[in-house]
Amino acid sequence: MPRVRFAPSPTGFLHVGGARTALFNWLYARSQGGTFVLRIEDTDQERSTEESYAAILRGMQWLGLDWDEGPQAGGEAGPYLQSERLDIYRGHLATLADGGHVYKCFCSAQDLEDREQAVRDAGGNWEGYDGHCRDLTAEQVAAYEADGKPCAWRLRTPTEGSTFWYDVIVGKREFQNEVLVDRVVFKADGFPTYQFAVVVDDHLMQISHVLRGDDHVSNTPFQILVYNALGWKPPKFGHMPMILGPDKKRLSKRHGATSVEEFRKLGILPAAMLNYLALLGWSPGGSGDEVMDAAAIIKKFSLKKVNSSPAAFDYDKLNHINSEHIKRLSADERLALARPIIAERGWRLDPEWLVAGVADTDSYLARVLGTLGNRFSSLITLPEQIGFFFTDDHFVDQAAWDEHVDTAEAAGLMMALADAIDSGLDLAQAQAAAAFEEVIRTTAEQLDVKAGQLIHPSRVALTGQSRSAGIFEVMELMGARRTVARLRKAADA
């Protein structure tokens, strides 16, 4: 069974690219009955933070990407934080040193910068590390050490032949060794580099497939050389396509939200986010519905269907998928989503509102949501859709108000309807939608106008919008007393 991993660095929030990588690994593990490992690569001591670490775990949990081994879950291959594995890395560095596969490099960052500038000033191209310390004599090394000059360790890469692998997504990849430089495997501060630690961890954790973004392609040949130097068999590698913005350039903040936390705050459901991320670079095949839950995606997932070409992030499509997920929720699930939205605004059922079968704010909210039906498709726009039920200080579409309410004709019709409701219904009793419909249609006949001439201005006067749930149902939930008050207030405006 496959063992795969997601190994983020805690240097920022969980962004779209990382979340998609985590998802594809999770899907592969779940579809194949394998193991999904979460490992935190926190050897970058300057940039790693506890806040980012917590945000990554929070983002994974929000998406529902549970891990079998890793922080909070444990496992026999731990510890799962690289900062807790330093002795392990040092031991394997010693193995490389004993075999002559690494050498000490005493070049400081300033030394490298100066040599690079000299090459460029002479009209040359700096190809990376120039091998300055590759062939130091024992006496030279001893002299540097006697002066207390700090050193890093670099891998001694071959200068002939090629390094290649068969990528499970894009096929054969090959690099000529002459273009590879001797990269650092252990820094002067005593911490391993990503390039080294990732190899040690993946081997010891028995990772069978390394599935990651194609920005890691250039790292793979060097890592394979580390495997070879340690006498280990590399795992299978698969590099997923880059995620681009709508302008076909690499996705970044200039395009909009890019982190999982931002999308959560924008009202995206975790199931919808997971659904959309799965479609970024993977196709379920066929012409079926792309709106799927996690179980359906797992059932269909295959690495063979992962595309090799870049995927464009479409914010409109994400919002569409999110709206479809909301529409497919049960009444209780929608109610659970709406509760914190109205609680945040302090909205509640006023005891003076008379609605049949409604005893508290929760039951009132459930009735309100019921009138929306599939019009409830966004957590962001929901307050605009239902605010008028809870407060007089609600969203008003000014253009609709000017067209349908703020005219002498509309004012007269609304006042006439308010008088008809006041005299025809008991304002101290709850009234059914049918009772309001009867009053409206009777009043229209008496005024010799079409019912729509009463309904349109009344809808805007009551809700602030030209589109809403059925006007008779709206009046039922608002109650006759509030309906009359709002109609008269609009008429007098």
Contents of the next structure:
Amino acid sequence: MPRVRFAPSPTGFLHVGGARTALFNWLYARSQGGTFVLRIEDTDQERSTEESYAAILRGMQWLGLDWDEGPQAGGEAGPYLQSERLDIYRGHLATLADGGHVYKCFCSAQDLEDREQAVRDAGGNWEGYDGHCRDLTAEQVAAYEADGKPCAWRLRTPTEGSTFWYDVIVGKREFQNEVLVDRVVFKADGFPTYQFAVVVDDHLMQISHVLRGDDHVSNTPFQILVYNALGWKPPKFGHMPMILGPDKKRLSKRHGATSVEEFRKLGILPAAMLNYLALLGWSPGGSGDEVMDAAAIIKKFSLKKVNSSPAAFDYDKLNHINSEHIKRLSADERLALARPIIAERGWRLDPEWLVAGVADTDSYLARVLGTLGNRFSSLITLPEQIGFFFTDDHFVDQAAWDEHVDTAEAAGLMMALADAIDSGLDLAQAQAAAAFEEVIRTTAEQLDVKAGQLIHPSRVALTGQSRSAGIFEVMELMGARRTVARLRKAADA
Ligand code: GLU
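Output block for the form predicted together with glutamic acid, input the form predicted alone:
Let us now look at the entire complex, which starts with that chain.
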């Protein structure tokens, strides 16, 4: 059974790229009956923060990506925070040192910078390290140590041959060893580097497949050399294509929201986000529907169908998928989504509105949402769409208002209708849609106009919009008294 992991560094929010990496690992584990491990790579003490750690966990929980082992979940291969595994790394460093696979490097950051500058000034290329300490004699090492110079440890990489792997996504990748740099595996501050800790952990946690972003392709040969030096068999690697913005440049803040948290605030449902992320670099194949819930995606997911070319993030498509997810929700689920949105605005049922069969805000909201049907397609536009039911201070489509309400003819018709409702219906009672319909039809006949001539201006006067649910139902939910008041106010305006 595969064991996969998501290994974020807690140095920022959970972004689209990381979320997709987490998702593909999760999908692979869930589709194969495998294990999904969450490991926090916090060995960079300066850049790691508690906030970021919390945000990453929150983002994963929001998306519904549950992990079988890791922080909070526990597991036999723990601890799952690298900062709690320092002794383990030290032990394996000792093994490498005993085998002569690593050497001490006394170069300070300044030394490296100076030499890099000199190489560049002379028109050369600096690949990251020049092998300065690779062949120090025992006396030189002793002298540095006697001076109290701090040292890092570097892996002694081979200078001949090549390092390759069969990537499960991009196919065979091969690097000539002569271009591989002796990177640091242990820093002078006593912390392992990512390059070392990742290998030790993936091995000890028995990770079978390392699925990650293709920005790590250049790290993989070095990591394979670390596996070799430790006498371990590397896992399978799969590098997922980069995510581009709509302009085909690497996705960044410039393009809009990039963190999962931002998308949540933009009203994207977790199921829609998960669905869209899954389609970034993967497709179910065939002519199947792309709108899927997690269970459907798990059923269809296969690594073979992960694309190796870059995927472009399409904000419009995400919004479309989001609206499709909202459309597929049950009335109760929609209610659950809308409840906090109206609560946040302090919108609630006023008993004075007298609406038939409605006793509390929840049942009122349910009826209001019922009038929307499939026009409920975004959490962001919802307040605009239903605000008029709750407050006089609601969204108004000014162009529609000017055209349909703000004319002398419309004013006369609305006033006549308001008077007819006032005299024809008992304002102290809840009134059904049919009662309003009857008044409108009779009034139209009396005025010798079409019912539509009364309905158009009334719709905009009551709702602020030219599209709404059936006007009779709107009136029922608004209550007779408010209906009359709004019509009169619009006519007077
Ligand atoms: N901590 C690394 C990162 O966040 C993980 C890379 C990997 O998956 O090996 O990029």
